[in-house]
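One chain comes next, on its own, written as structure tokens: the form predicted alone.
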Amino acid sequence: MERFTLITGASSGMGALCAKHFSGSHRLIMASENLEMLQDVLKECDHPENHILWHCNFATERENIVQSLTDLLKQHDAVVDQYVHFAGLTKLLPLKTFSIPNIDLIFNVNFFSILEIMKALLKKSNAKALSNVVLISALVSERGNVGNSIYAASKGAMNSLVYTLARELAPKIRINALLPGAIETPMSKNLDADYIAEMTKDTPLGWGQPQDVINYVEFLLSDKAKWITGQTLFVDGGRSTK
């Protein structure tokens, strides 16, 4: 069986850049709800013939994730040894305006999809292969942010999962999370000007680049991090010092 690295949220943003970065050295399973965008990213990857696309909507198809991933692995005679979760969803709103559907969608993508994916990867057919999990959390899970309460809570749940699964899955499987701060992405350019100014002021090293996060993903997936598990690591240009 061929071993693959699973990267969710691979159709855009940091997930897409991460897929391109690893495409020359890893066989990838690239996951997203947007198949067209995923196909466009694949065209920019090295050795596109080596990679698999997984089309699944984590926001609305939570109950199908385990079966969908299990079927995909069986179809391609593949196993996943490394899993990186970039998939994420947020909506900036005061808590009083959130509806139950809003909350469900955010938690489905940011937290519950991880549980379902892990259930699939810990099945007997794949469990012996899985060795490393990196989840992309967020600085707001620890420091908070006005209007981002549900997103922060979903990422906080992710952090708690890291702490507990690190003990449950050791010593075979390592699991860690990265907590990025202000990262320049196409989405960040559309943020409110006052918010951008505040983030700039509060970040001693200024805004980060996606590669700053990807470098840490690469480190955590490597043997150089073989004694690191259960950690939530700030990658935030010093903003957490405030």
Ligand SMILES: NC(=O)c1ccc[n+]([C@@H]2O[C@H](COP(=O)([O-])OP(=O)(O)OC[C@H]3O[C@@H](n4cnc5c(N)ncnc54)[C@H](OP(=O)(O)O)[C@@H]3O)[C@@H](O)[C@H]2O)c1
Second form
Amino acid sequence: MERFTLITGASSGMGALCAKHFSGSHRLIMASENLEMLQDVLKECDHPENHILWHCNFATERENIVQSLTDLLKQHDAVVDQYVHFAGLTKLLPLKTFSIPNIDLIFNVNFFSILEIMKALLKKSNAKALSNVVLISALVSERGNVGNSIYAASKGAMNSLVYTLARELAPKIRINALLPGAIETPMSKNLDADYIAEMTKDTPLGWGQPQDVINYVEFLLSDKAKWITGQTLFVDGGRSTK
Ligand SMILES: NC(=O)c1ccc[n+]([C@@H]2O[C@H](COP(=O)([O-])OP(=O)(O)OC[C@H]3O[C@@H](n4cnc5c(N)ncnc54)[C@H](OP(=O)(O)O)[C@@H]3O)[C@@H](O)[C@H]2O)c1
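The structure above corresponds to the form predicted alone; please give the structure of the form predicted together with this ligand next.
Below, the chain from earlier opens the complete complex, with every other chain and molecule after it.
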């Protein structure tokens, strides 16, 4: 059986860069809901023939995630030994304007999809292979920010998962989360101008680049981090000092 690194959110921003970065050294399962964008990223990867695309909408297909991933692994005679979760969705709105469908959408993509993916990866057929999980959380899960309550809560739930699963899954599987601050990607470019200005003012080292996060992912996936688990780590250009 071939071993793969699963990267969700691989169609855009940090996840796309991560896929390209690892494509020469890892076999990848690249996941997203937008097949066309995934195919474009695959074209820019090294050895495109080595990688598998997983087309799945985590917002609307939550109940199908376990089956869909299990079928994909079976079809390709594949196991996942490393899992990096970049898939994420934000809406910058005051709490009173959120409807239940909005809340479900954000929680499905940012949190519940992780539970379903982990359930698939912990099945007997894959569990022996899985050794490392990195989840991409956000600084706002630990520091307040007006208009970001549902997104922040979904990432806070992710952090709690890291603390508990680190104990539940040790010593075989390490799990950590990165909490980025302001990183230049399509997601942050769509935020409102005042919010962008505030983030700029609050970040001593200025805006981060996707590669700043990928470098940290690479470290956590490596043996250099073999004694690190259950951590929620800021990568934020100093913004968390406020
Ligand atoms: N950029 C920042 O400043 C920042 C700061 C802190 C944390 N983060 C976190 O970092 C991660 C990556 O963000 P980014 O800035 O690179 O954002 P991005 O460019 O918007 O990428 C988000 C990714 O999530 C995927 N996704 C969204 N909805 C999905 C769904 N329903 N089903 C499956 N996949 C879905 C997207 O796939 P599709 O294209 O298929 O929709 C895309 O690949 C996110 O979890 C974000 O919360 C970002």
